[in-house]
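In structure tokens, one chain follows: the form predicted alone.
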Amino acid sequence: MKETIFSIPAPLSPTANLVKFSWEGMHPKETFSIVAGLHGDQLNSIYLCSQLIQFLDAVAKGIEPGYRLKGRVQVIPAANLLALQEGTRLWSFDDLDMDLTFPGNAQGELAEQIADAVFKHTVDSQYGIVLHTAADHYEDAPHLVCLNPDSVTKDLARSLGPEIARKPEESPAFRLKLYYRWINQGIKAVIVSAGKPHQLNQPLCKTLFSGLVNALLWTGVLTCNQKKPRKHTVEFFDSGCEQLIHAGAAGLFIPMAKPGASLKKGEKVGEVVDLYTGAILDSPVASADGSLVTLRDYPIVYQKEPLAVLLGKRKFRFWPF
């Protein structure tokens, strides 16, 4: 079912509507919420939701062999619709980061009003996933973000596919995110981050889609008589495991590794070359053994600017049963 949960009248264009898609099975004891597009440049997450919506519509109509809805699933595929219409990360009119405005404010700026609607329509969920991509100028390897997960949340993480989970810094800004507000309400939730902004990677979305369906099967809101949910190995990295690799000079950054690569200490991540002559100015290397989870995508860099995030010493290893 498609439902408009918030309408925004505009002075010179048609009304913009924030929509939610939902499906309800025969015994909807639990609700699984998925939210994407908190930034307008997160095309992978928005496209991924479109594929999931198409799949769940087919399940609801009984034309997806073997699958049946038991619980309730709801998807908000494009939360920051104003920024999406502009093709920008943030809506230029108020320049507010919507993902730092939760739980929102029904009387506030438009970004805060939308956040209020998103939060109110998801706060009663038992499970939640926020779909993200990397920040501007960077690319993320597929990974999860989990803050102090309990055993149920760890199992949710195992069901999704990415093999890496990182613990975020619990900063004042982080406490304004939808994800933090969810877990503060007792929702078993994770962030799935992958890819880069402004770009659509269909093979990546296909992989993530399989993980989302598997997670729905694991929670039991979706069943399939031909398929059982899988549990994957997930390595969990504490926030203290993150190593930033910085540019030692200003110029053009030429990467020599890819997001998701396992690097050895001293292995070259790339080169910074002179903008005009091409002379090598710096050869940044991995400061420890680890997994390259985030890499600079935009080549022009300043000295001391972060080029990559490396997840180093492993703290815990979660194995599937």
Contents of the next structure:
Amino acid sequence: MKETIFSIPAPLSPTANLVKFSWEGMHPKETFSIVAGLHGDQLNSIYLCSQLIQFLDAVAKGIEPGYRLKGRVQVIPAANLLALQEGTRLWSFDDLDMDLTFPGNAQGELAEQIADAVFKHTVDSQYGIVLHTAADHYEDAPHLVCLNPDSVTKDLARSLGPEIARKPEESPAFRLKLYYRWINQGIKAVIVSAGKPHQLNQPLCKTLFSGLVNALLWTGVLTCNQKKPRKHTVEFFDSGCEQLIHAGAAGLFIPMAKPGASLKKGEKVGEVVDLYTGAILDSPVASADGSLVTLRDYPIVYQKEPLAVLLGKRKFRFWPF
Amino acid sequence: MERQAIVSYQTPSGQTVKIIKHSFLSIRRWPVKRVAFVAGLHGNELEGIYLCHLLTRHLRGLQTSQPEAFKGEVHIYPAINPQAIATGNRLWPFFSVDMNRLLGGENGKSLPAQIAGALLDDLKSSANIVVDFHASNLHLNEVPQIRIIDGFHKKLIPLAVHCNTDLVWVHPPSPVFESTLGYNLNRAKVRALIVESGTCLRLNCDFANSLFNGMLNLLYQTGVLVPAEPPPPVEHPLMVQPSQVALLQSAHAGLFVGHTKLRQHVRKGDTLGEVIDPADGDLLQKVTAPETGFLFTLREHPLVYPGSPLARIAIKETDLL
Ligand SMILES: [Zn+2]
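Please show me the structure of the same protein in the form predicted in complex with the partner chain, now that we have looked at it in the form predicted alone.
Below is the whole assembly, all chains and molecules, this chain first.
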């Protein structure tokens, strides 16, 4: 079912409708919510939702052999519709980051009203996935983010496919995210981040799509008589395992590794070269072995900007008694 | 006057951007108090930058003619977000990041987060009292006011009354504030006043002059600056809490046409403006004062969506201490 959950009348323009798709089995006990497009330029996640919507429509019509809906699934594919229509990360009218406005406010500014609608429509779920791509100008290897995951959330993470999960540190800004508001309500939830903004990577979406279907099977909201849910190996990294590599100089960044690569200590991540002469100004290297989870994508860089994030062994802060 | 860069970084084309701090040191070996003024966290808010200019010019003259007036220290940070200022944008360029939402935890150590952190550390080591100047966004125009988060009010109101603002507004805490400079300074026991005045991308000389007198009075009242001739006395501000603020919002999408001026007393029923449908020639909403009081916020940007704020009226004063 497709329904409009919030209407956005605009001065001298057509009304934009925030939509939610949902499907229900015969005796739904549990709800699985998927939200994408909190930033208007994160196209992989929006495309991924369209694939899922097609699939679940087919399941509901009984033309997807073996699959049957048992619980309830709902998908909000383009939460920040106004930014999406503008081709930007944030809606330029208010410059508010929608993923820093949760739980929203029905009486507030438009971004807060939309956040309120998204939150209210998903808060009664048992499971939740927020789909993201990397931040502007970066590319992420497919990975998961989960804050203080319990055993059920860890199993949900293991059903999704990516083999890396980051456990972030809580911050005031993090507490304004939809994801945080969900887990605060007891929803078992994970963020999936993959690829880069402004781009549609179909092979990547295909891989993530099978992961999402597998997650639906794992929770039991979807069943399949020919398929058992798979459990993948996931390595969980806390923030102490994250190694940030910064640009020692400003200029053009020429990467020498790809997101997802394993780097050895001392291995080059890339070079920063002079904008005009191409002379090498900085050759940032991995300071320890690790897996490259985020890499700078846009080549123009300022000095001191992060170029890469590596996940490796935890640095010992204390004596390991 | 001493000039120092608290942080610097290189741009891709090789210039060095410096975040500057001007310091006026005390004649005393143990200065009575240390006050800092901060502007330009949001690059399009020019009122505070102008105010820093007025203060620097005045203090430079005074340092030559009456060096003995400096019983304490004054530090001025006139432009925290220089590249956003150069382009008249609210957000840090390139990443659309709000510089005033980066504190209080791990935020990925992006360049703006590093600078926000360096600013916080520098202020903590240089000042007991900080005044952080802001203007409104493109949408609203505000009379000079100080905004205080409930809980910090007992320490801040005794300072705020010296600043010659029209209004001091104590509002309840919200998670949104926890990543701001002001909140994190107050948490660190550095008393920080958040001044909001005017609208972005414009200068209002009346407002700037009021605040300039207020800041000189604050320096005088705190014993930091004691010139031969004391500054002129200032007006006592209106003190309001949320229950004494009437917020008027648009019920429609359209154009708001204001029919009144900011910074005046209005009577219940007075016309403040209207929301119109420019295409059909319809009057959508007559905007009238719901109560008698002081009009301290008025919409500047004519485009409105449902929920857009149009005006705020302070309806009566109370004793907050
Ligand atoms: Zn501001």
